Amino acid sequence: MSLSLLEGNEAVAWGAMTSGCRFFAGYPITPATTIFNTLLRIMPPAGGICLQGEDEIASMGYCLGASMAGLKSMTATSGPGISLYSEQISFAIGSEIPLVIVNVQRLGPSTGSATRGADGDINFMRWGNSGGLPVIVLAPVDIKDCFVLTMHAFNLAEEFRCPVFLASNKEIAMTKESIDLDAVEKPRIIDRIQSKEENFLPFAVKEGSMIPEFLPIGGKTLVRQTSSTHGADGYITTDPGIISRFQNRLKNKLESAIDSFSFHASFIEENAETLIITYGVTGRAAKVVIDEQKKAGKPLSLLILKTLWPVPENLIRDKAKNAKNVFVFEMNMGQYVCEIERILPDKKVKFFGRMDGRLITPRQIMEAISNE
């Protein structure tokens, strides 16, 4: 593919195909529908399956089944749909089913404004599962991120056997930009480890690993799956010791590895006392501000987070070590700022949020900083 004019959703679809995704199920919803539309055009000719479920719950269930059968699977939705996914998200976490979930956020709550963007689901993606166990959430800034972070999302889902969210929003998803996908540096494709054990236990982990190996359901070897708390053999258990080890493994397999996938963009000035932290499309406005201030001889530092969950604590502490003031900008009423305050208790943390269907502008960022 040569230079193309694509919207973010189309780049997500191509990122999925490049990663080896061959199953997609979803239900049309603005502003995520063009992911479905694009895959409906390009996936079947490549031997994949792209279908519309009767609703979001069914679509998510189809994806889980396809993943358990061995296919790399993806679904995409927006605010109302992500709410309906909640039970199935919990199933994917507890049964360690690899899956990519694209959440093209729009202004909420509930049906909200279908054609207005926001980042209002940031905490929901992390905490919207029964049990509160961690998930991975990646946040693109532009069309290149939509492509590359989708590939990373599939790699992480396969490597850690878990659901991975791509936290896009309307402004990123439906903005067209030029990109040469052939020229983009792509991550190495990772596939889940297939077991070669004769006595296969579906949730057993080898010494030194926290990730069980995989065999598809429906093959020659019996594979048990259950949404209930289970042991290494896949049978339901009420043994407190087994349950405790299981829960801690699900938690630690992601949180202990966060430094290996703390994706970000940073622009750190040694003498800058102020650090801006943001994510998503707001990162573009923040970059305009720091470029202008650097030209004016008033340098600021900027950290654009592209991994939101688990929280990349070591990265944030490192980038903020020389800053006295930290400004957090979000297209919501204050969700991720709570994590920044927790991680940086010795810093003066200020928040600016906007949740009215409009973007945070460079002027608003500059005014917020200047007024302090």
Given for the second form:
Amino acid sequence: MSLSLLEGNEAVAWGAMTSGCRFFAGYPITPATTIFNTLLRIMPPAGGICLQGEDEIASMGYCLGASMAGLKSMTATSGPGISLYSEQISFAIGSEIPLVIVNVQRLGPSTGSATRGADGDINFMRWGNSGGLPVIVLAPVDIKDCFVLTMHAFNLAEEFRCPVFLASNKEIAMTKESIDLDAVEKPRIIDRIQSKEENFLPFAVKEGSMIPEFLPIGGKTLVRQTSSTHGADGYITTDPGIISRFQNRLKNKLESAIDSFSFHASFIEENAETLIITYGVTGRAAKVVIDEQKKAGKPLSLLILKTLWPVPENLIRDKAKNAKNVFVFEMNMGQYVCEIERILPDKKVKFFGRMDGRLITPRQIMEAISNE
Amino acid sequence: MNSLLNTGRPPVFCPGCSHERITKALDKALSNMGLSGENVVIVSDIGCSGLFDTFFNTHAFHGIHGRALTYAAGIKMAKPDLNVIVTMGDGGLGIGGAHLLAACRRNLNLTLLILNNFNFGMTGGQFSVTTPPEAQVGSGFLNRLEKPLDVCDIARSAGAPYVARCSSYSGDLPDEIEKAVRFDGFSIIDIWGICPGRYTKRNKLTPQIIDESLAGLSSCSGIVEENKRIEYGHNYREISSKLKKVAPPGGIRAEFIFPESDRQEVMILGSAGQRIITSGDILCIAGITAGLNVTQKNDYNITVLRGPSISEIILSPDDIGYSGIEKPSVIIALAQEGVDRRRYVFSDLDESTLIIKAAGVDIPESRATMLNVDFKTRGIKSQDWALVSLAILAKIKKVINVDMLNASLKLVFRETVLESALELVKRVEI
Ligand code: SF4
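Show the form predicted in complex with the partner chain, please, because up to now only the form predicted on its own has appeared in this conversation.
Next comes the full complex, this chain leading.
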């Protein structure tokens, strides 16, 4: 065994490099800046491009251009930057541009607290786009996840041609942790499918598929990209039939495939009446609690979600099937709990949140559960 | 040469719109250069100028208002051989002002055609950043209150190496565009035109008036001598190609035995300048030399040279679940500011916690075991207090031992710094 000491953000950067990311643009913001710092150090010598945008909107614009020119691209920011990304996120969704967006969440609202952690943007990432179509959001628990989920994020962005968020948190991103990089099990790398069609249409989908094949801008075949509502040829359309099929496809291509990327960790005890559901760094405190309770002969079940959006409904229903009570813990004032309540209408769903810049502690989890 | 116009999608501008002339001039320029569609991408902005990409058989990228230059930059960096043409109206110029300044300063080889017709055509003739104050436009009296800007002046002062200004009615327009496209760097042409759909409904503007107005302005005919310099992309690739490849982080071999049997939590509470974070690193790496899992969280003010500095470290032979510190085995209290920020931990402590406290630092009451150290009398400088505290721990075999500490120092420091650190550790007596 040989361990390295890295920040979560550095692990994200190396995960991106390992995935074949060769374009990064970002604007400095605590607690995401060390992703930019790391990539600026490692990416240009490897033939990649790392840019500091004049603002967040520009950083996203560079990434969208580079991605459409064929490079795997990533950007990283925190809540205030996600606000500025919003218009470009909508563009990436509607125009099916593969992109990884790392959101190192900090305590909000607004400029909030730059060096305090939170999971306050969970619904914002999902719903902060015009049109309300789905995105993919993955949430790391620790440094290993920072590396592995970044790789998954690239794979999903390429496979589904969509923006994928990594919902990190200052508490993971700026915490240094030991990791054995060689021992980490890395997913197989997926690249976007390059079209071999003679009459290539940029948004045409083949029978049985929901994702258009790709060709880069600047290649031999002419490629059109547009932020406007378009048909298969990439020109504006006003045909309600085409528009409706297009919107449905954007929704279904992700929602119908969620079972294939419902990343999670679960510890289900047969006799446990209570299931804890949580995500992100809070998963670590919850794991301590269930381990202690098991030793004490009072088993609890735990589901740590690592895919948050689209909601892995089947997974959640399955893991909750034997539970009477479900307890949701979040580093916010109650966001994802609404999804849990929606999916599990026959369970008693309770919520505990904390939003003061400090971690939810194992003791708080235990107290919340025993107070019930 | 072949025209690149898309005959299937002819221009759809209002009759008399000067955008149509620019469309044709751009086509002429591109075909005079012998370019085929695959060599060109047209990146268009929003508004009537945003339709440009649809009239050409080239690569096309149409995005959000004001952001065209940002997409263009990403494309150009990824595909340096592609001719990247950006079309933007005077509306996009205003909303995308920051991107214009950045493009001028950066000097990436893009060509920006500003289709300047002094108002927002598409949305109803509202005023833009170039609308004259005396014009009657769709924004009521508001344009009377603001001064229009001269984009050429701005571009020059922002560092654009190629700035030209001309009328859409000029017979030279295809040549002007060709010169700008051929220029190896960021080039702008401010092309003045007429919007009969909106602007000239209430304002008098003719090709002749445009010529007269242009004649009254400082001449901009292309290369700006004082801004000439190497193109950004060439420069970027040139510098990058000389950088040494960075290997992924290599692991550190486990070779020592942890003097403890379970999870150890350490808080180092100091202030800026006391090398608190570095000492946290040293402690973590010492742990790794014994094959331990470690976490380290640092807390300091954004103004890094002042205020408290705190490092919180966990070392454990097992996986580290919860990464917060509930019950530290050691607190190293070196400055009042650091102690004050963590006052809440002290009341819960019992004898099993060791506090190494610098003389003069006040700590809240607790039942912890105290070790007072008068660093000053011992002649130790403030920036070494944290390292000396680690050396004390190593010598009493609490959390770490001397082998772990020395191995860590050898990984963290080099040469003279290393020598003096090792010497410092050696000299520490309990
Ligand atoms: S509104 Fe003005 S700019 Fe737009 S097409 Fe008509 S004349 Fe041209």
